[in-house]
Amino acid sequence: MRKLIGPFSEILTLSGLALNGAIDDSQLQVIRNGGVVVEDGMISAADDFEILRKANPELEIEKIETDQVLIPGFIDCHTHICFAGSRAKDYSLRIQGKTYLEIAKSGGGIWDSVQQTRAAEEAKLVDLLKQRVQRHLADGITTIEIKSGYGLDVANELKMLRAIKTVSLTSKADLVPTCLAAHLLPKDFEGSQVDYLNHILADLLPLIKTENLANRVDIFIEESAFDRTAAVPYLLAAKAMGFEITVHADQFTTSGLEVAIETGAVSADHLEASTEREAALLKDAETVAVVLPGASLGLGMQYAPARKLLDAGACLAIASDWNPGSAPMGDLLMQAAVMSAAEKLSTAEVFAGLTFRAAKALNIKDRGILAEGMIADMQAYPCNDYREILYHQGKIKPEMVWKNGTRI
């Protein structure tokens, strides 16, 4: 089925922007009282409305009648929205001057999201994570990775990766899965990190390979969880079974972004504490950098520095690091657009990092643009100025959103 959509007061494409380094709004391709020609799911056209409806008088048309600009659907290239319970405790900790790690030795932080996940059924995980995804979706984000990491056993590991493939059964968004059992070293795993380790990767990883659960494997590599010695060889020898490998990494130390480069990671994740040092290493690298400003947000600690990243040649990624612990708050699009603000991010910088960029670092190459041979995943807001989006800090949400060219 063909048909035209629109017309759009602009339409955004984000075709032609480089997938690295700094970009310009200047460089934006905005096409005004634009249409978008969509078959069987995917863009084969997107130009001034009237002179495609000219062009093809027997397209049927999905008539837009107000003021709308239209953007591709953004991409969450790290969440952890699969996961039972509440850390408010912990937030009200914080915020009484408490540190993470204060907050994690005391009985706190992600061993605590591991208890209540643990003691959820199956079940239960789906119906938490379909309303999480259901969130996202309306809020114009038509891809979302999804982590596991709070089971940090085979079973429990097992159930909330089939919880996020039975969800990514009827979800109109598109999941991507990634193994985190390497989230910290369980307290009841008697044994050293290498132990662990070496447990997940030959009691665990060949299940999810057999029942098809997730080819991504990722790891946090920081003092509270597992350091570069123990790292290494893991993402390696995942590798070396046929999984994409990520990493936490930079958090509150670094190391790991030098882990991630060294071992072909697709990306590594976090990067509040990289320095100057550690951006020069992304130029060359085909490591995506993806920051996480919720995180920063929730922790109230410094930004990951986009700017210095982008300036080095990096291509950088933003995501919502959306989680029951340090960002519980789950807003792509306000956590953008405020760190852009202390970042000094441009327009361009922004859409590209939650588009197309964030798709490079879930090496997913059909989506993030509106042009031709594309998937027709966009989102449109109630303005006819596309600046007006980031301006309101999040406050504008899309009134419309399609998913494989499909308006729902």
Contents of the next structure:
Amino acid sequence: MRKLIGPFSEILTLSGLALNGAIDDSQLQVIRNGGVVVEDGMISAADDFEILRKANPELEIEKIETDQVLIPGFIDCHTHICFAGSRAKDYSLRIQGKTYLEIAKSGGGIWDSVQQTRAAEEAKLVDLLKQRVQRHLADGITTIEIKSGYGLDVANELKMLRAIKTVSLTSKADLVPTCLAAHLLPKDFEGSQVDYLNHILADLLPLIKTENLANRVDIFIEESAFDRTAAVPYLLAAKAMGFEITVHADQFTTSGLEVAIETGAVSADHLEASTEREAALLKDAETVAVVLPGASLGLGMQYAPARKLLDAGACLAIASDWNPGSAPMGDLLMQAAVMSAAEKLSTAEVFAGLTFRAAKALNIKDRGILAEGMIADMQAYPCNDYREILYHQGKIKPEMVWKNGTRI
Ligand code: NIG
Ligand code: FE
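For comparison with the form predicted on its own, please write out the form predicted together with ligand NIG.
Up next: the whole complex, starting with the chain shown before.
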């Protein structure tokens, strides 16, 4: 089915922008009074609405009656939204001054979510996950990465990944699952970090392959989780099995980013502790730097040095990290807008980080730009100037969202 959608006050296509480094707003392609031709879920043209209408008089028109700015659907390339329970108690302790690590040591933290998630039936996880995916989709997020990592044993990691698969079969959003069995050394595992990671390699990853539950593997490299000596062979072995690899890196202390680049990870995520030395490693690197302002807001800590990373030549994506502990809010646009004011990111850099640069972090090439040959994942905001979107710091939401060219 072919149709013409429009006219939009503006279409911000995000075409023609570099994958790495700083971007100036003057480089943005803005089509005023624009239209998009969609054919079988794909974009076949984005141009002036009247030109498209005259050139294709036979086309059915999906008419836009109000002022709307069209941009690509967002891609949230880092979330942990498959979980049960709540960590409101952790949050109340944090705002009284306890640190994330102190809370983890005294029985809260990731391990608490592991207990609550292990106690939930798979059907309950499916239900909770569906609601969160639906909320993200309504916020214009059409592709969502989702990690396991609150199971931390074979049965419960499989339960989480199966729940993600179940939701992906019916959800309108595209879900990208990642195995994060290496989130934490589980307290009930008898053995070292290396023993645990070898157990995951031998007893979990082959089942994930057989059931086709994920093709990405993540690890949390941190003093409180896994060290680089244990992480490097794990990542290389997962890669040799055919998984793409990604790393939770430099959240509190450095070393993870270096490991990510050395092992050829598709992305290194967090980077709050990264310095100029780490930034320099990202120049022209294939590894995408993913910053997670929601975790900084949830923990009350500094943002990752996004400006420095871009100026050093990184491909910078922005994701929500939505999870029950460090980042409970899950409002990606709000987080990106607020961080951009602190870090001095241009509108172009923010939208690039939420779209085609985030697609690169997931190694997906068919979305994130409104141009011929791309999937028609799109969202429209009720305004007539694209700058209004960040200006309202997340308070204006998309009024219309399309997945594969269909309005949802
Ligand atoms: O990305 N840093 C490690 N993992 C998650 C937090 C998970 C949690 O606190 O439950 C993160 O922030
Ligand atoms: Fe995370």
